[in-house]
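First comes one chain, alone, set out as C-alpha cells in the form predicted alone.
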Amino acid sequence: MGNQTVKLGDIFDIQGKSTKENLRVVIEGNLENVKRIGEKMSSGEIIINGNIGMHLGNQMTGGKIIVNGNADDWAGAMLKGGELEINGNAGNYVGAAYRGFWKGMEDGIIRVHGKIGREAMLWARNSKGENKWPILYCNDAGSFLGIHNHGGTIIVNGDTDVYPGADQAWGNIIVNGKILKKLASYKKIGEKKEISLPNGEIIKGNYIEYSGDHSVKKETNGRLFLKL
C-alpha cells in the first residue's frame, strides 16, 4: 500500500481457509484502484465480484481469474497460461506485451464479455512444438487490434475500430461484426465457410478471407476473416 508493506487483514475482512490442491480466492467489492490481482499466478481460482484495477493477471502460467465486473488496462498482459473471463469490459492492451518486449501472450485464454480498448493482444506468438496457442474472444474492440501479432488468434463477435492486424505476420482475426477502416494492405483471398484454428477449434459461417498485413512482406501467414 503505497511504499509499506501491510497485511491483507488491515485491508480486507477475511474468512475461510484453502489448501494446495484446492485453491480458491473469491474478493467482494470495488477494487477500482488495486492493482496487479493474479500476477504470475500459476494454479487455482480468483473470482473477483466487482471491478478491478491494472495489470490483472499479468503474466500468468495457470488456474483461473474470473471478474464479475470491469477491469482496467493491461488485463493479462503477457499470459503464458491459465484463463482470464471477464463479463464486463476492459481497458487497453489485454494480453499485449509491455513497452520494450517483444513477445506478449504466449498461451491461455482471455474471454472478455464485453467491449475492450486498443492494442490488444500486442506481439502475441503461439509456438506449434510446444502447443501454445494464445486466444483472445471479446465482443467489440479498439484499434488496432492485433497489432504486431505472430500467431495469436483472436475472435471478435461485435465490432472492430481502426486498423485490426497492423503488422501482422501470422496469426487470425474473425471478426463477426464490422470494421471501422480495414488496412489498404491486406488482400482479399476469397469466401470461406468454416475456420479451422490452431487449436482444433471450428468456426462456420460466410466469411470474406484476406491475407495480410502485405506492408511487413511480401508473402504473410497473416489472416483477417469479415463475416458476411
Given for the second form:
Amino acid sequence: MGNQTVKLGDIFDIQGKSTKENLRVVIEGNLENVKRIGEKMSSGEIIINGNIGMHLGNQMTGGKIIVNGNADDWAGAMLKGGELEINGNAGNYVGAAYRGFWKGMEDGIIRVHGKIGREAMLWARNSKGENKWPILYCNDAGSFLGIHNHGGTIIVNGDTDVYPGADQAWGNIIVNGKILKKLASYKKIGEKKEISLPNGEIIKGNYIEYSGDHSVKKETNGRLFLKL
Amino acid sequence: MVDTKIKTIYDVICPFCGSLCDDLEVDIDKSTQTIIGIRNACQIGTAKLFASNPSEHRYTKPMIKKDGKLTETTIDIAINKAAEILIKSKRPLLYGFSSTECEAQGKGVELAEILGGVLDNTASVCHGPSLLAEQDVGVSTSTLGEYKNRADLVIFWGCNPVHAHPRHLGRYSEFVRGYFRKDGRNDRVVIVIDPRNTQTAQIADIHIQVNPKEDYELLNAIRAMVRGVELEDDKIAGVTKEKIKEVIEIMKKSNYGVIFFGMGLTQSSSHHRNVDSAICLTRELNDYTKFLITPMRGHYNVTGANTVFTWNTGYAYSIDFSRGYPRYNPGEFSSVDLLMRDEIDASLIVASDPASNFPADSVVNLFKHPLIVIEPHETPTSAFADIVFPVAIAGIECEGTAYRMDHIPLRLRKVKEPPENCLSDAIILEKIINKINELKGEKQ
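Mind sharing the form predicted together with the partner chain? What's above is the form predicted alone.
What follows is the whole complex; the chain from before opens it.
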C-alpha cells in the first residue's frame, strides 16, 4: 500500500490450500484499487467477483481469468497467452503494449462483454511461424481501437468511437455496429459475405471491406470490415 | 561621470519560456537590489524579471498554517514540520520542478527516492504526450540554431509563438537571417495549421484552418497522400484535397523543413496520437527532403526536468518510487490521475501552481491532505498550503542550469541578491532531505 509493505492476510480473509497444478483462486470484494492481479500468470484459474483495478493479467502466458465485474485500465496488457474474460466493462489500453514497447499482445484471447476504453490492442503482433494469433472480442469500443496493429484480430459486436485501425500495418478489425468516424486513409475494396480469420474462425454476414491504414503503406494487408 | 548606482548585466538568460533567450540586458539598482530596466526581453520575460522586485505578493519569510491561517515562522521549524509530514505520508507526491534549475530537480529525485513517493513534473499536463509519442515511434529533431541557419520551410502546428514564445520567430524560426537564409523571412515559407486565425497565422504564407480536434485526421490524410494514395473524400478535417496536395508539394520541394508543434496537438483530443502521427509524417518526408520536428516547450526548464529525471531514473515524468526502484506509467502515476483517484496523502509542490491548471476535482483532493509549497510568490496553490517556503528565483536571484526546448543546456545567471532569508530551491530541498535522514536515523 503506497510505500508500505503489508501482509496479504491483513487485508483479505484467505481460505484453502495451495497446489502446484490446476490452482483455482476465487477473489471476492471490491478490488477497484488492487492492481496487477494475475500478472505474468502461467497456469490455473482466477475468478474475481467484483470490480478489479489496473493491469489485470498483464503479460500472462497461460491459464484463465474471469472477472464478474468491471476491469480498470491495461487489462490483459501485453498478453502472451491464456484467456481473459471480463463480464463487465474494461478500461483503456485493453491488451495494449506498455509505454515504449513495440510489441503488445502477442497471443491469447480477451473477451469483454461490456464496453472497452481507448487504444485497445495497441501494437498487437501476430507470429505466423509460431502460430500466435492475438484476438480481442468486445461489445462497444473506444477511440483508436487497434492502433499500430501488426496482426491482431479484433471483433466488435457493438459500435466503435473514432478512428479504429489507425496506423494499422496488417491485421483484421471487424465491426458489427457503427463507426463514429472512419479515417480517410481507409479505402473501400468491395463487399464480403464470409470472413475467414487467420486462426481458422469463419464469420458470416454482409460486410463492406476496407483496406488500410494507407498512411503506413501504399499497399497493405490491413483490413477493416463494417457490417452492412 | 560614471553612474555607479546602477549596474548593467549583459547576456542574461531569460527564465520564462523554452526559448531561453540569452541576450537580455538588465539594469540593477545596486543599493536596493531591484531591477530598474530590462532590454531585449519580450513582454512576458520583462514581466517575470520585474516580478522579482519586492511586492506584497512575494513571500519573504517561511509560513506555516496555524488555526487555518498562514503565519510567519522560522526556516528550522518549517523544515522540521515538512520533514515530519513527508515521513508520515504513505504516498507523497512531488510535483512541479519545471520553473527551477536542474540542481533543484536533482534534489527532487533524491527526495522522492528516499520517501518512496511519486515524482512528476509539469510535462504531465503539457508536452507529456510528445514524450509518449517519442517513446512509441522515435523522433528526428535538431537544435534551434540549425533551423535558423538552414530551414526554408517552417510549419507551426497547433501553436501560437507570437503570444507564447514571442522571440522565437525573431531569433530562430521566421524573421531571423541565417547562414544559408541570408534574406531572413523572404527565404522561408511559413505554414500555420491551426483552427483559429491566430496572430502567427496572420503573418504566415499559408494558413490551414483545420477543424478543431481533427488534427489526427488531417495528419493521417497527409501521410497517405505523401505515399501517393488517392483518397476517396474531397474534404478532410475541413481542408480540401487540393489544399493538402499544394502543401505536400511545398513540403517535398523544400530543402530543409521543420514542424514546430504546441498544445494544439498535445492537449486536443487524440493527444499523443497527434504527435505520433506528426513524427511519422516527419520521418516519411525524409524520403524526399530533410525534415525535422521540435515541440514548443512552455516552461523554461521543463526540458531540463525531463532530462534530469531521465538521467537519474530512466524516465522523464510520472515516476513512482513506492517499490524502492523507479517505475513509469503516465495515466497511472501522473499527478492528475493520482489526485483524481485520491491516492495521494501529502504533496510537495516546487515552483508550480497546480491549483490554477489541474481539473477542479483533483485540486479538491490536493487540498484535502497536507500541502507543502516552495514558491516565491503567492499563488492559488500556496494560499491553501500548510507550509510555504519563500525562495530565491532561479535565473534571477541564483545561478543554475536550464535546458532550452531543443535540449541545449545553458547556465542561468544571478543578476541580483534575493530577499533576506530566501534560499534557493536546491538548498531548501537539501535541508528537507537532511532532516528526513536525521529523523529516520540514517547517515547524511
